[in-house]
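We begin with a single chain expressed as structure tokens, specifically the form predicted alone.
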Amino acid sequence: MGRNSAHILVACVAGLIGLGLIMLASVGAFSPDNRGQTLFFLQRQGLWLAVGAGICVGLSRCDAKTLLHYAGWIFGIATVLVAFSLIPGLGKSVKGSARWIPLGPFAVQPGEILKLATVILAAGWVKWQGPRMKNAWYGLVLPFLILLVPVCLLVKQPDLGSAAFVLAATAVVLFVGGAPILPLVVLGCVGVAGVGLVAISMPERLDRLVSFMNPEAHRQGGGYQVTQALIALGSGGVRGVGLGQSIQKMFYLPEAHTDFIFPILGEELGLVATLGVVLVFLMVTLCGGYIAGHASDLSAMALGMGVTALVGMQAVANLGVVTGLLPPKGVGLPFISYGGSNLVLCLGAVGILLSLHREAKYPAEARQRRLVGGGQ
């Protein structure tokens, strides 16, 4: 794969974004949140795409050492922004969740920024601790204690999904960085149990979990979205009903432009398109892993694996939810669903991978350098 990994990565991401824009143009006209504008979501996503592309290019030109040097500042600013979103008058609450900070006609979701900032901090921790990463206290306990405040802030919003992604992505980075496996598994089990306890303590989340166990029995309640999503996927068949011809998007399937855009894609474009999207996400993950695996040092490798896992886990979570394999949780499909903050996050992750790619050490190039050196 070598140097072509970056080209494949960029091509896959561009394809996903293009498909997402097409689907937003198709779905947006029927959303009750489009403010009476047929192309409202498409136009907004286009503006966020411009911002995200700029950040992607900027990060691709920033070497990993510089990024990790300022990891603490990046993480601190992201944590403060999450705290601001909880302050009445500064933050914006939608459907009972205080996750946004309004900026004029737009709204930024600090939790998305925190996901990427946490990965950068964890990779910086790997660099700072060095050999001490093999010690459970320095390699696991201390970094997770540092995350306690921002994770609690995310739970307070409440945004259990982002809290889970922060913990999971951090675990990936620390594992790559050399943290001991057994204590990591124990902490992982404790973390999953903790998130589960918090979830069942919230009536709305508990209803979602109960509905997940038997969506047919709760098809008019907590299982409504998943049931309608499965109807959409089944209606599409192999070839789909045709672009723009979806029935489920006509106010039957809530959040069709965000979390549940994949079922509409399946209904309109069919099984071939949905399998193609899964394959492209697999290629994105493989390219990211390949680039990270050839990073210049261990901390850079941990950073690359972390941002790759962050994008990949969100894709798996979304696809699992809309197909009824995972409990419902508000997480969009990277690069495709409407959501400016998440799009910027994912493009930022791609920018970091491109930066690591510039500094990577690939076997073919190493052999070529040895041959040139031997010839001299």
Given for the second form:
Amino acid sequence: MGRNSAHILVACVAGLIGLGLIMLASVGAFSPDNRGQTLFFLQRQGLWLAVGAGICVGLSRCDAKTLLHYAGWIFGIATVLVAFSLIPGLGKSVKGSARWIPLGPFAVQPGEILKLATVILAAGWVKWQGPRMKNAWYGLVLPFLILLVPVCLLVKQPDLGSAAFVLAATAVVLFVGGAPILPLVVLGCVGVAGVGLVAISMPERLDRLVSFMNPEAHRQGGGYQVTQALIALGSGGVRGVGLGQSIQKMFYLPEAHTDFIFPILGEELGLVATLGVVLVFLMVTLCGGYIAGHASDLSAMALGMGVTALVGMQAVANLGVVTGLLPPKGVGLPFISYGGSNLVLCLGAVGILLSLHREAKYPAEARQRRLVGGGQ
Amino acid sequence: MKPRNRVMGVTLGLALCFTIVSCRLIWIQLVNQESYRAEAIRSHTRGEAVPAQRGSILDVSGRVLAQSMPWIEVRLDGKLLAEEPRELPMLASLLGVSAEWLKGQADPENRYQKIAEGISVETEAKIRANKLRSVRLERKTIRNYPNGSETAQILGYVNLQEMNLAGIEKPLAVEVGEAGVEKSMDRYLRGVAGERRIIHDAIRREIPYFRLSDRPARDGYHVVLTVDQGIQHVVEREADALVEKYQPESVQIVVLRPSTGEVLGMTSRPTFDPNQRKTFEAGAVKDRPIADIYEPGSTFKIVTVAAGLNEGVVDLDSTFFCENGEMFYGGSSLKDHEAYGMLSLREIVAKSSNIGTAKVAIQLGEEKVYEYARLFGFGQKTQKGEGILPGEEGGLLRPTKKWSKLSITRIPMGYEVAATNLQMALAYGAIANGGKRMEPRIIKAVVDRDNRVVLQFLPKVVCQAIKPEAAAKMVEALRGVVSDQGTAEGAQVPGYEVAGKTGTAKKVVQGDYAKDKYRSSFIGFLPADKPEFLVSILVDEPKGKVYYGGLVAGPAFKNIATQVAEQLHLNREAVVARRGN
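So that was the form predicted alone. Now I'd like the form predicted in complex with its partner chain, please.
So here's everything in the complex, that chain up top.
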């Protein structure tokens, strides 16, 4: 792949974003949240795209070293913002979750910023600890203890999905950074058990889990969305019913513009498009992994793999949910679902990968060429 | 493990996840797509019935006797009106009521309150155009009978029935004929409901872009009756006059055209108003001229006399000794209402002598009397096949082996037999029609919405009951009835020769003939030499001193015949001129 990895990455991301905008235009008219404007989501997403592209270019211009240098600050600010969103006067609550901080007509989800900040912090941690990463205490337990603060805040929101991603992405970074494998597996098991406990303690979550196992019996409850998502995908068949011709988006499938946009894509454009999208995500992951694998040093490698995993895992989680493989969690599909903060986060991740790419050492490369940043 | 291998491990892990998702997608969208598609169709589509408008019932010249009209109900949502008070004056002015009244009606608790119904289609359009939120308009259909109780028993009435159609979840309210022409012609009047298969969104609103199929309704056909509304009106008024004058138990009048058997008018009392569904009484809905059987009395004498003439055993000038008013036969006495000596056959008919008629019958024999009674249509239903009125009775005529010794003297004068008024009218119609007995016709045709004839009911001869010469003689005898020598002097119609016969039958009360309860009847037709129409009147139990058929029903015949002759534009002068020859 060599130098082309970045080109492929940018092309894939641009394709996903373009497809996402088309789908938002398609479903936008039928959402109860569109404030009466057919293209409301498209316009909003366009604005966020501009912001995200700027951040992407900015991060791609910025050295990984500089970024890691300010890792603590970035993480600290993100944690404070998450805390802000919980304060009734400052934060905004939608459907029982205090996840937003309103900024004029827009609202920012600090949880999304925190995801990226956590990955940066963990990569920074890898850099500071150096060889001590092999020690289970310094390489694993200590960083997770630090993370306990923002994770608890996320659980309080509640935004269990983001909390899980923060932990999982950190685990990836630490794993790549040299953390011992066995304690990591143990810690992972403890984490899963913890999630299970939290789920049982929150009846609404438990219902989601149970209904996932038997969607037919929970048609009107938690299984409803998944049932409708499967109907949308299945009725699309191989070739789809045609762009804009979805019926499931006519209020059958809730959240058709955010978490459940993929089934509408499957209904309108068919298996050809859904497999295509999965393939493109796979390409993004492979490019990210390739860039990370050839990064200049260990911390950069960890950072690259961390941001790649952040995007890839979200994609997997969303696809798993909408195809009925995983319990519903409230995770958007990166680059495609409506949601400004997540789009900015994902574009930020791409920016970091492009920045790493500039300094990467690819095999069979006599001379380093400079790639112009992805945003330009 | 080298860091790069760890990176590769994580990347491959993610790649594996994507592969699993891909397999799952193939499973859903390729392997199982049909079952999901079926599920989608099941939950997205629904069938909707498109109601067909019921056809109208028209009189012979196309005047509407029954029609289905849109009926619009206005329902007020008191809660929404309270939220949007500015709609109040607008609604009040549209409905033509005062705002205060409307305000008083509005109940914030009641979200489905009927405040008006039967508003015009124009008002409905205005309300819809104004998009008033607090009002809901419901379009229903109502069967309207513009003439009220006139023709009611012929037309019958409809009921709204909820019908479940295949593939359509919501039952359709259909007007179903329950009596009269509404019932017998229901399959033509009803039409065929159409069907729309639509795709709807999750809150069940149609998505018009995706309409699957649209089969329009086929509106019901119109049914054209032989009844003439003008004649019917005359008949109805006379029935009312008879009711007022005699307070009878019931009145029946039939007007028909002897040459075709077409019923021009028919009514009975008591009656009902099909527009007022709640006021129906079982007895009033009954179409008595076809559904009530009774002992006809003297009007039945024509059977015996016509049989005698047809068989050639007697002639108009044959004379019979009428036993001075009382004849003993079979151990019982038979009386005339006056003592007669020698009477010609002509006089026997004119004066309605029971004894004379009995003697003719005895001369003919039981078998012949029975045979001619059958030929004249007694003891059997007159209508066959399609286009009939429901509920007809066939009457009673026992076969000769069940006759008693006395029957041969009783049956010729209209006792021990029972017939409907329509049967009597048709028997007289046969005489008026040169001996040809016609099937009755109440329905002329079925036409579609573009006035093309779908089905036509042509006149039909049932049989030649008697020879034309015999019929002519019979008419001559009947002309004697409506003369100063006959029993129905009052039935004379100025300008026309009338032929007819009176009947005054004692009613049976608790198994025996009552002394003071009678059925008075008159059946006549004109012009006698070329009959255009026939009127049969029956007054059941006239109260007061007058009860003879000639005195009760005779004048009523005159009233009706005079007006009907005018309605049919019969040429008076021509008749008079012919008489002069």
